[in-house]
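One chain is shown next in structure tokens, namely the form predicted alone.
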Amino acid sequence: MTRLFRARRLPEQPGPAAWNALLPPAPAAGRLDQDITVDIAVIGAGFAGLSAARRLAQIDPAARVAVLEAGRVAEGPAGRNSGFMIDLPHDLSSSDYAGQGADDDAAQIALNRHAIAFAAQAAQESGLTPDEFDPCGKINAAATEAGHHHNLAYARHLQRLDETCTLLDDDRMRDLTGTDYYRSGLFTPGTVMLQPAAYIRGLSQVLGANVTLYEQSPVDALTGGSDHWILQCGPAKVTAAKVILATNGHAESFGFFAGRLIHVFTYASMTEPLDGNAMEALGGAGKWALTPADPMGSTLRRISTAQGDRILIRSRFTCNPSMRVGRGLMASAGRSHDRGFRARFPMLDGVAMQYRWAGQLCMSWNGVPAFGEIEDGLYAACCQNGLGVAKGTLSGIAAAELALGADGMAVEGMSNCAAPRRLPPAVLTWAGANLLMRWKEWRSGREC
């Protein structure tokens, strides 16, 4: 029986991939202009497609793998990540990111490794540098006393796990960061810091001797038969006996997991060049990492590259079921940003923001991911719950043994997933959504 899978729409990206657009200019896009037959094409090019396609070859070197990108590589939601590889149990959820339990936490800490143990060898590989990937840790920023009584409560929870992490008073927070907005942090030692697009891009150049990439090539409807998928490409298309969806969130747009996927965009801005001036005012260290220790506030960086130092603000949830935001809500962003902005750091009164965008996320009611074999030869990776980086790679990793029935840590561990549970009416689900993140955003009041 033939099946066929049409794609209702295709990705759109609000705004400059500010991470991209600091590195040099990428070679030429190698588009798909042929008709072509691999054993396993992959579509999308983000942290689970490309994550797949390293570990197809790894497992079979021998077999021909078409990875298909529908734009150019670090320009959509991989290269609009702030760059956290977090492995920590970080349910954005919660109140202060405890998972569902000692035994459940233990199980994805070790999962979550496993991924940056693939991403760090991949970057080891590419001739990454220290700046684009950094096992430096991260801080759980708290400006509030409840966000401090997060931070308590996470390091407790941290604690119970044997996991290291340390308390830092507002001391120890303003001489790193020079600024005295913060009352706590909490460090924790295992997160690696990436520039998210250098990491891509590297990752993209270290696939595999049979592994092809093609951007601007989307793939507009995929076709099932009984022992191979045809995915058409515009005038090109790729014959595969198997196929891997790595497309997150749009894996709805061909009508899998249809009213199961919630589509939730962030938002964030990077200022222009500190300037001597500016860094003098502003002191501290040259880089820092802070997420919010309510998991709605405002997640920050100081970053230093060839491009100078700069600052990036991350904050604001909406949810999107049509995968598209508008310049009313990029600019009701960026206000909320310049706000937190000058709050943190009034000593940077002119410093002006240079690029802000938008990046999106999917999630799920009950915070599993889509993954697994959806038809017959067809295998999901999608779904990270607004943890892209190390879960995305997680089950690239997955799906791609899973596809060549392989054994591994990372298709045992996501196996064991539930599958995404049906959400409410589309209009309620949209409706509750922002207006619960609404709500959550006004109650962490300093933390956004």
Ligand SMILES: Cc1cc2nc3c(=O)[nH]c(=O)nc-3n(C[C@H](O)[C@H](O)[C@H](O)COP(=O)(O)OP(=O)(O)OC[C@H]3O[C@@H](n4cnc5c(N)ncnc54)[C@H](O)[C@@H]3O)c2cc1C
Given for the second form:
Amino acid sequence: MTRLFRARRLPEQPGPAAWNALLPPAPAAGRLDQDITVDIAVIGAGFAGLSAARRLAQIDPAARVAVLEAGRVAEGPAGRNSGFMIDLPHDLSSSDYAGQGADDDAAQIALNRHAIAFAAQAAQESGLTPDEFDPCGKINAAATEAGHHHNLAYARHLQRLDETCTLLDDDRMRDLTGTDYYRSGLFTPGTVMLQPAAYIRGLSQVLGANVTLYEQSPVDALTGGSDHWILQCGPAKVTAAKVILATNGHAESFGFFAGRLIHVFTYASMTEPLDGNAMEALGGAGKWALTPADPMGSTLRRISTAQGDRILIRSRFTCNPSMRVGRGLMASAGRSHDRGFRARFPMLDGVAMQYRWAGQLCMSWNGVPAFGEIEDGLYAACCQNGLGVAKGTLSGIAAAELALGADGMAVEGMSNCAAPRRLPPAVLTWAGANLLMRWKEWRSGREC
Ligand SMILES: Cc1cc2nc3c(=O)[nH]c(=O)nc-3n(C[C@H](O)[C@H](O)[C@H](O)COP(=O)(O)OP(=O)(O)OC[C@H]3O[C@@H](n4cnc5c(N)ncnc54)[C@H](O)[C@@H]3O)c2cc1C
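Target state, the form predicted in complex with the ligand; input state, the form predicted alone:
Let's see the whole complex now, leading with the same chain.
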């Protein structure tokens, strides 16, 4: 029986991929312009797809692997995130990031660290600089008493897990960030801070000699035969014995996991380079990375790049079942970023935002990935629940191990995960979720 899955829509990336724009121009894209036959095709070149391809090559250096990416590497969500590769539980739907329970959290931490070790090896092989792959840890920053209490609750949870964390007082936070906005911080040492576009480009360079990456080669349709798949990419076809679908929320564009995935966008702005006067007025350390103590608050980073020192602010989540965001949402998020930035850094009054963008996430109602063999020979490594830097890496590694029947910690850890639960009726889900998120954002107050 022939199985046909057409892509109802292809990814659109709102605004520039700032991190990628800071790097030297990428070499010209290699597009798929002729029919090919491979052992395994990977769809999507984000954390999941590229990690899957590298792991496939590690397990079977003789397997012919093709990676098909709709856009350019590092222009999609993998290159436009905030770069926190987080080892600890970080449940965005909770009030304080604590996960489901001590046993689940300990298992997830071990898996996240496995993914981080895989990424560290790729970063080393691809020659990333210490600024581009920086195992410096992160701080959960609290601007309010409520946020401070979230930090204390999270610290207790981490102590129960035997995880190291250090509470920083307001003086320490001011010394570090240059602003007296923060009431406290909770430092955890295991997060790696990425220049995400540099990491993704670097990873794409160390996939293995048997892997070919095709950019600007969207897969329009998948047809499953008895022992192979045919991928239609414009006029060209890929014939593959097996396929790994690493398209995150766009799994649903092919009809997979219909009514089970929540399509969310989040938004970021990055300043122009800080000049000498601005840096002197700001003070503080040259680099820091803050997640908000309330998950609905603002993430901030001060970064040092060849294109100068800058500050990034990320906040706002919107549910967008169309997988598109318009100018109104972008403008509104930009105003929110400006308010948050001015409130924190009044001394940087003249500093403007150079880049503003948004990017797509995928969540499930029960916080689980969309993972596993979903049709004969077709494997999903999707739905990273907003934490795809570590979890996408992990699901890509696990999908490669599953597809090749190999043993590994990743596939062992992910093979028993539950399936994404069916969502309530669409209207309730999308309208309700947007209202709930706006209310939670309002309630987070100065954390935003
Ligand atoms: C502003 C922002 C900040 C974020 N910050 C963080 C953070 O600090 N830490 C963290 O863990 N997560 C963060 N995230 C989330 C993180 O970026 C995602 O979870 C992660 O990128 C998901 O990885 P992935 O490989 O599963 O999917 P993606 O990175 O989305 O990659 C999927 C790829 O599939 C391609 N694709 C889709 N359809 C097709 C098709 N038909 N044919 C070919 N290719 C196709 C897409 O073009 C895309 O490149 C952030 C996201 C945003 C937008």
